[in-house]
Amino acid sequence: MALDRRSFLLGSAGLALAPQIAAAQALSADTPELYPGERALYAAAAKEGMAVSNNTGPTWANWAALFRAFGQRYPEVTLVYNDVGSGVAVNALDRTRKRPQIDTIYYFGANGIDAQKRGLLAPFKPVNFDRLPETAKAPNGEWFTIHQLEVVFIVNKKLVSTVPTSWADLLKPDFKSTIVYLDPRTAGVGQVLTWAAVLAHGGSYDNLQPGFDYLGELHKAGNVLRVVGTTPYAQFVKGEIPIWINYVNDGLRAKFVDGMGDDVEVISPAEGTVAAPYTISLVKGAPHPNAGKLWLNFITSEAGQRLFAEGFVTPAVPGVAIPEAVQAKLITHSKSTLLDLEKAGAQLQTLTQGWAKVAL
């Protein structure tokens, strides 16, 4: 009874919104389907009433735009989301594995592999699954890549006199007390930039020492201003951070969306960089499986992938048409390699411990 009333309330809330946004592209009897079977899946999802999308923070990777578009297309499915961090998300799911409260879980790719090993995921092949490269997905679809993010230097030109273009540049005395980056122990991006430093300096997935040596030198030179535990986006926009080693989308967002304009330069380091795959999964025992599938299909559809590109996030599905206005704002990456999730995941402890030795 309580459940019925809840779904009734959610349903009526959706209906109340429907007339305003019907003009957008709400899926109705006469709208063309994004993919075969969309209408039937929507009907099943509408009965469930909601989808719980775990770890998709609205300010991250343009998720807010996808939430909006999903809400317009599927007014009868309420999307609920939160933002907890990849590692925490997997651990929380593990704790509640007997009765999960979430339908989909999004994370840095290595955490997806971890979640699969722990048996927390359900196989599901969404729209465009076949178009993804083999390395970007689990064979049965327990996880699949939806976008990737490259490590770059985001430079506030008001705070530094010259702009560094390579990892080697960052060691120069010009950049004393200027560099901020995220702690590999607390954030995926911290691990990815450590891998970028490893691979840019002749290291490999079995030999991380060159990267540790480089970061150690950077700290010893006094060029690292701070290592932070959470994404300092607001601090960067406020002008607190001269150089931020971070994912490209935050830099382009500061430049084009949050008004920093030409004060910001986004640089792909000359020696090369690494792109991190971000993956998503359907949860085993999800409380709203059809709504979860509807959400996943939307994310991997051309429409969903294009929305990532509009937030300066590289879509995972090859050949997605990106609007020219967006294309013009993107930067070219000198030498960008996709992080090998399996190999990187196996070295997680080595990486965080080795980093702590040289950086703390």
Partner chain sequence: MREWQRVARLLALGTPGAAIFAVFFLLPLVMVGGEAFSDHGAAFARLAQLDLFWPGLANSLLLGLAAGAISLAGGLMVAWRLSQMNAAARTALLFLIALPLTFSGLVVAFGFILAFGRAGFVTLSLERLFGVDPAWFASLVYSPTGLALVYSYYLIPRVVMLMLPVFANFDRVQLAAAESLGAGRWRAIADVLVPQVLPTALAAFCLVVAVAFGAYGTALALVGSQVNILPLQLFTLVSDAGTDFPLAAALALVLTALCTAAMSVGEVVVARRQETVDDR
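What about the form predicted on its own, after the form predicted in complex with its partner chain?
We keep it simple here and write out only the one chain, dropping partners and molecules.
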């Protein structure tokens, strides 16, 4: 399925549905509800006192804005979060499955399918669940998509004299020891990057070898500076990374929000890229189930989805209004393929093991 992110967002903007509700307004007896039953769920969540949101790093996908808005609306529920990487998050939950310490878990969609197969998730259908496409959710709500992100090249032009525009360009000697990306064994974005390399070089869900061959060549050329375990956003903004293969929202944030301006170029590779659905789940045996549901409902509400859009992240719920200021800053993709979660999930072990053989 080909999808142009800018067109998708512009189309969504034209379908804006409900009037905007000030999510930052603390919920009280006189405050309009974001959805029917919100006040009763908040009362139950307040008795639990906290929600533990696993793998939602504050520098990732505009989560910090959602944390702030949630805290303002529900001051009697403390939100606790961390950032560990999709693969690490699922393995850690599996180890503690008899007594989980987290309420919700967020990850690249293929890892969500993996977590469901391991029996780690509870069914829950949040607000706007029915508006999600069938391919964007498990039928009973063990996982559901909340946004999508595309892989791009984020280039610091102060450190690189020539801006690469294609996967082929990255193989050139000009880019020796310049490229940083995340490890597919620990982070979903590393898996998505590998899928982008596979599909851009003629591979398929059944034939990953073209992508492995490309990445192997990239490493042998000495162009990969390092592979990291968690997002190096702060290091990029500090000017420590010449080229970061990562999601588009971080590049736009560095360029337009965090002061790097024209020093940053955000490039969608000419051969094509992929868009990755990211999902979230209620954990089976969660210690604070009502607080977890309150958090999940907020994320999938129009207020929560709009906060993703404000951080250059494509919302999953159709029809969410996109601010004009955001629309004007989005980039276009010559070709972007929305990953099939079932097919990508079925190849999770093949992908991580194949990558390790050529990259380590």
